[in-house]
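Coming up is one lone chain in structure tokens, specifically the form predicted alone.
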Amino acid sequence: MYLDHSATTPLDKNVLEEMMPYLTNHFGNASALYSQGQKAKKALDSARFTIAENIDANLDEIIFTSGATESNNLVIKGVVENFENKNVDNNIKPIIISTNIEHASILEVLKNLESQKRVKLLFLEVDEYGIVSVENFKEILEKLQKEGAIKNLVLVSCMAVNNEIGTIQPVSRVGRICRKQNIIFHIDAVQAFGKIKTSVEDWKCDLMSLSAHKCYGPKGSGVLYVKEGTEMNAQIIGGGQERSYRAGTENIANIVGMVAAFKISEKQREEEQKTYEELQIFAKNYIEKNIDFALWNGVEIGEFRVKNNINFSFSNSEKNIEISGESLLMRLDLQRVSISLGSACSAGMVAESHVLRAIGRTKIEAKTGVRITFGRSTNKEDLEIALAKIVKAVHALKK
């Protein structure tokens, strides 16, 4: 019973079928002029067109990468380096505004640049539900304006959907403010595609990261949308592929698979979300009925939370209850139930969730936040069996 679809999803069999010709017969390099290369080039162009159409972008604004981590690194480092190359005064540091609930592929890059004294970081506040404060964003911009530092603001980066607690952020409101003030705006939309409408036009962003393996596509495949006119430096230099933003021979099979996965996800999105919401309500009610000390993390079920996500802390500081999250996961794994503690990219590193700490959970509660996420293989019967095992394991650990 796999209940960790926000970590990754299985490869859709129809996606694999689309990929197979490019893993076998159509193996050409898309940069080659002969027929094998041109077949690959045709598939590449078709893929670029389809993704652009799906997110309301232009054809030449789509850059293929190895995944969202690379896309996010390219955005942050590329924008900072562009500022450094243009600025003759080394004492002036570029300013980046982000949130303290971002994925590690954003936060760790920012912290790394800050440790090198290359950037000044400002973080937007989130409320008890994990939703970014647009008013706080306006206040920060006003302060920078008064200080005469707004010209050094090189980037605003905010995720569309939080990977741990599923909160949907007001990115369109942030985007409109950025567009009005000519500020580069980046969205990490990894957890959004296939769950909510993903549109660079509606969100008014200049940069956006996507990943295939979160919606039944192949791992190691991603997209970076780069609005025409957005300036940033390349991080991988070579043969000039992908508008010279990302050199290297394109992985045609993976790109074809990613596009197939995106098309299926977008086509089935509305129907799937209805099913997930039913499961979400059922799972939340089941846990709250059977574990009276469970703490619900994030916003309530509704328009500001994606439908396939629930997150509970089974440690409760007020009631002096502390349960080992690792022990819970191991017990459940032995019973063939897969859930996660926080983000998949933190697996193996047992630490408190920075997201749960940001919304006001104690250290103990933040260390035992359990994320359960549904997917196409999840049905109510299996889910009920899994939830019964979770409840039993939690009570056993409490004793």
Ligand code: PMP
Contents of the next structure:
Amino acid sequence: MYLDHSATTPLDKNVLEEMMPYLTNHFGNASALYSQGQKAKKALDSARFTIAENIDANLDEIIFTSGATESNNLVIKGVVENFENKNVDNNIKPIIISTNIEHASILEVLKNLESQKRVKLLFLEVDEYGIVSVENFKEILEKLQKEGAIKNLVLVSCMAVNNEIGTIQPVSRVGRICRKQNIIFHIDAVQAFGKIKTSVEDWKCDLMSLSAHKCYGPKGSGVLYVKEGTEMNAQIIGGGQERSYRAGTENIANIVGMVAAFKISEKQREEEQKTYEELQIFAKNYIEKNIDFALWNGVEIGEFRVKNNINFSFSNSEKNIEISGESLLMRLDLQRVSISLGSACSAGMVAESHVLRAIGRTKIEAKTGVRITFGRSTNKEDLEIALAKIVKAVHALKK
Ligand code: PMP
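Switching from the form predicted alone: structure of the form predicted in complex with this ligand?
What follows is the whole complex; the chain from before opens it.
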């Protein structure tokens, strides 16, 4: 039972079919002028058109990358470098506002730049449900205004949906404030696409990252939306592809696959979400009924949480209950149940979750945040079997 669809999803069969010609016969380089090259270029243009249409962007605002990690790196490093180049003569540090529940591909880049003393970071608070405080954002802006430092604010970066607890963030409110004040706003929308409406127009963002493999597309493929006029320096330089923001021969098969996957996800979105909501309510009730010390992480089921996510801590400090997260995962793995502890992106390590710490969980509770995420292959019967196994394993490990 694969219950970790927020970590990745299997490749959709129809997507593979669309990719196949470009992995075999149509291998041309999209920059070449003869017909094989032009065939690739046509596929690239068509993919760009489709994704632009899906997120309400213009054709030339779409940059294809190797995934959201690259998109996020490009945004942060590119915007900072642009500021540095314009301010070489004075020693001003650019300011970035983000949140402390972002994915590692944002947080680690920010910390890295901070350790090089190249940026000043300000983090927005989240409440006990994991929702970013817009009030706190306004307060920070006012403070920067008063200090005369607002001109050094180069970027605001906030995710649309959290990858661990599935909370939907108030990005359109943040976006409207940024747009009014001419502040560059980036959204990591990796966990949003296919789950909620993802529109750069509605969200008023200047930059937005997407990843194919969370939507049944190929791994190693992503998008960066760059609003026309956004000042950002390229980080991969070479043959000038992707409007020189991201050089390198385009991976046409992956791009075609990614866009086909996005198209299917958007088409099926509303129906899928309805199915997932039923599973979500069922799974939450099942666990709460059978494990009275389980702690529900994040906001209640409803408009502020995506439908395919449930997250519980099975350690409970108040009740003095500690479960080994590693043992739980291993036990379940032996029984062919794949779930995730925190986020899967920490290279197999079980570290305490920074997201669960941010919402006020203790260190012990934050080490056993179990995330279950449904996908197209999840059905109620199998889910019930998996939940029964989870309940049994948790009770066996309880000490
Ligand atoms: N941001 C978020 C919120 C994610 O969940 C992920 C994937 N775990 C990424 C960024 C990185 O995406 P990719 O795997 O395409 O590099």
